[in-house]
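Presented as structure tokens, the chain that follows is alone, the form predicted on its own.
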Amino acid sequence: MLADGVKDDVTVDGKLYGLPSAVEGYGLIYNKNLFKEANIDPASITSIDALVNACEKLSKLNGVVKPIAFAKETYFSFIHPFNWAFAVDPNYKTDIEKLDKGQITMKDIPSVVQWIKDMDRIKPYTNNALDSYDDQVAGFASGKYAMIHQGDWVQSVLDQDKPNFDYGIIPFPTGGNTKLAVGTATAWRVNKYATEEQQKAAIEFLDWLITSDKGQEYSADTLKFIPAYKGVKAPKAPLAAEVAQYVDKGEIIPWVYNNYFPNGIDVDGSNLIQKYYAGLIKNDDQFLSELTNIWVQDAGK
């Protein structure tokens, strides 16, 4: 059975048009070791009072520069960062439409001006996205950060930098948020052109591979797919069979700006967020003024 929750990729008007190869999730990956040092139980960690509690502790490690760090690459520094404040808005689809018109802005969404206030109370223990990708992830494995807000395609990097590395993820908890953010990579889609043959045995490829013992041991094992079906194995590798848990559980919440964000926001959004890491924003209000203008912007383009 599709997991509640990742159809929206693969769907348009109420129709499926695929099915789901893969997911991927994201959300605050932690060093295990450095949670235990610090005595902090990471299935604790659910309202943002919790994470800034546990920051406080972790910053007081010997070795942690900062408890959290951001990559400053657009997407990480400001589109999957940004996406909580959207899927965690059970009307984020009308909002949405309503800020590309004009008709609302982003003070008049409550999730979004939670998320705003959940980044100030945790800037102080960041990074200020700063570091590229590659030193984020570096310096994680290095104990200089003891989270990185990044999603589960670390994990060969993390393995091939440091064998036998402990470390999980939780959801970024704005708003008392403990779904974590997962989506759909790519999706399996049958060639209407081809011959009704060739249709039939690709529907029978794709049950094979989704519902058969075999199917799934394949998927899993060999190609490293996290499955986006209830009850369907998962690989064996850390964060892919948390991200699997958190699936089957149903406990996720959309990638929105897969379908939902204006083109250009990601570059508009990455500069914006940038200036306010720098202190360049005098309040919130700015910020989200500011937010407005360009997503509204970009909407129209």
Contents of the next structure:
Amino acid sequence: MLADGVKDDVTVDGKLYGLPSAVEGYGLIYNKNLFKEANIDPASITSIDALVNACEKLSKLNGVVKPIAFAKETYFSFIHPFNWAFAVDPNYKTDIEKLDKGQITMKDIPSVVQWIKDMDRIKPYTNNALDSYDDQVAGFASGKYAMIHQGDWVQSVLDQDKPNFDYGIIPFPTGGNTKLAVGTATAWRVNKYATEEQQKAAIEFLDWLITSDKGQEYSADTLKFIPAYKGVKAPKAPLAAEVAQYVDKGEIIPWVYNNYFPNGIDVDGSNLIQKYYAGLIKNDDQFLSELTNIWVQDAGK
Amino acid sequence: MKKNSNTLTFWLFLIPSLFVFVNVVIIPFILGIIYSFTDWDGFSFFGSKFVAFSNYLKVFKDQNFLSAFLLTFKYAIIMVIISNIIGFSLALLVTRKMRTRNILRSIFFMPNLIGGLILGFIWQFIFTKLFVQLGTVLHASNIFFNWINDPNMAFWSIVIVSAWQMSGYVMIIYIAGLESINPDIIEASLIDGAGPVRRLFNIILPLTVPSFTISLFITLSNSFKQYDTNLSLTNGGPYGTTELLTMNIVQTAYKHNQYAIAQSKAVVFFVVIMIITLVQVYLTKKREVEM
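Now that the form predicted on its own has been shown, please provide the structure of the form predicted together with the partner chain.
Next comes the full complex, and the chain you just saw is listed first.
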């Protein structure tokens, strides 16, 4: 059974075109020890108020430089954080369609307006997205940052750094959101130009990998794939296990940018948000109108 | 008979490089010009339409392209001045009678042996880590801070790294020029009582103009084409303020997926570099002294 949220990535007009090989999820990866020390229950962070309160407490701890860190690369500074704004919007498909045509602006989409308001609240507690990805994860491992906005892919880096604390992942609570952003980047496909025999063998292999016990074990333990399906064995690594739990419970929202963001918005949007962090954007209105401009420009080309 | 076999050898030796040159320069160049007049999407050329000059019109309306152009001009001018002054001074230094001159030549030339991409990453570490440390240790955080995160200093950091790399290269050209000066002329000037300054401006500089022609050409065209250090050091950041022309073209093609427009930008870029370098070569050639 394919998990909700990843269906969009592999279907066109309701027809399935591939089997997602694995899913990845991102959100706020947090330092469990620091949370305990500051007496914060991670499950209680279901609103921006709660997150801001947590940041306030965390910033008073010894050794914590900033409670939240973003990385400066285009996807980490803009695409992933901004994805929340559309992912929590149940009408994101029609909203983006209208946006592309210039019928509405970002200011007309409540979840986007809410998102930038939420960003304003947490901005003082962030590193202003000035670190590179490596520095951001290293800063988390050394306890400099209590939370980083990243996905389960940092596991391999953390495995090398071997931090002396436990960590987990929580959703970014914009507008009271409690779901993790989960999506897939690659999918298995069968080549229709291969011989029939080869095609049959390929389908058999995929059946084995996804449905058989042995295949699932291999997929989870050797390939470390987080299953894109409900009720399939998940890998043991801490972040992957937590992401798999969210997938299993259906507590996930999509990576809207996979299919609905215009080309080039990663560069233009990242430039805009870096300006925002540098204090060169006066207010939310200016941010949203500049964002609308680059969005329409990139969509129109 | 002998002459014929010579021509044959000549062409036989030329074929491999000619083959490569035609395939990787001439053919793509012609194709590129054709693409720039169509709405090619980067995949199949079959099916794209002829759009005359509409791509070029879009190029000149693109604000980011124009600002990248201005920045590249600024960068090229600064680079030509700095790297040639440093390169020539180093050449003067290492052509004096010193014991360490061979070692010094290798040291100054060394940055050129490392690719610009690697240099960018090495210096990124210096600008982002070492500078911050220096700032705290020396209590001079107004000079030593993270240069890469400041729009103005990020630009200068590219200049510093590339000048460091380029100077060693033009130094070699200037050394060749300085060493080809007939020692008799220098001696004659000594006997006539010319001081070091006068000797530099009236004898050495006029006689090394051919080296200047080459060095200015190389630094000018290389600075316009700067990409690798720009990519690895600042990647156009912070917020797109250090995006040079080639990076803008690459972003247009591979990030915005507008291959035809990127191609038009590249053609405009080519024409501008060609005009500027031709003018430069013409002007400096005129000043060369034939002995």
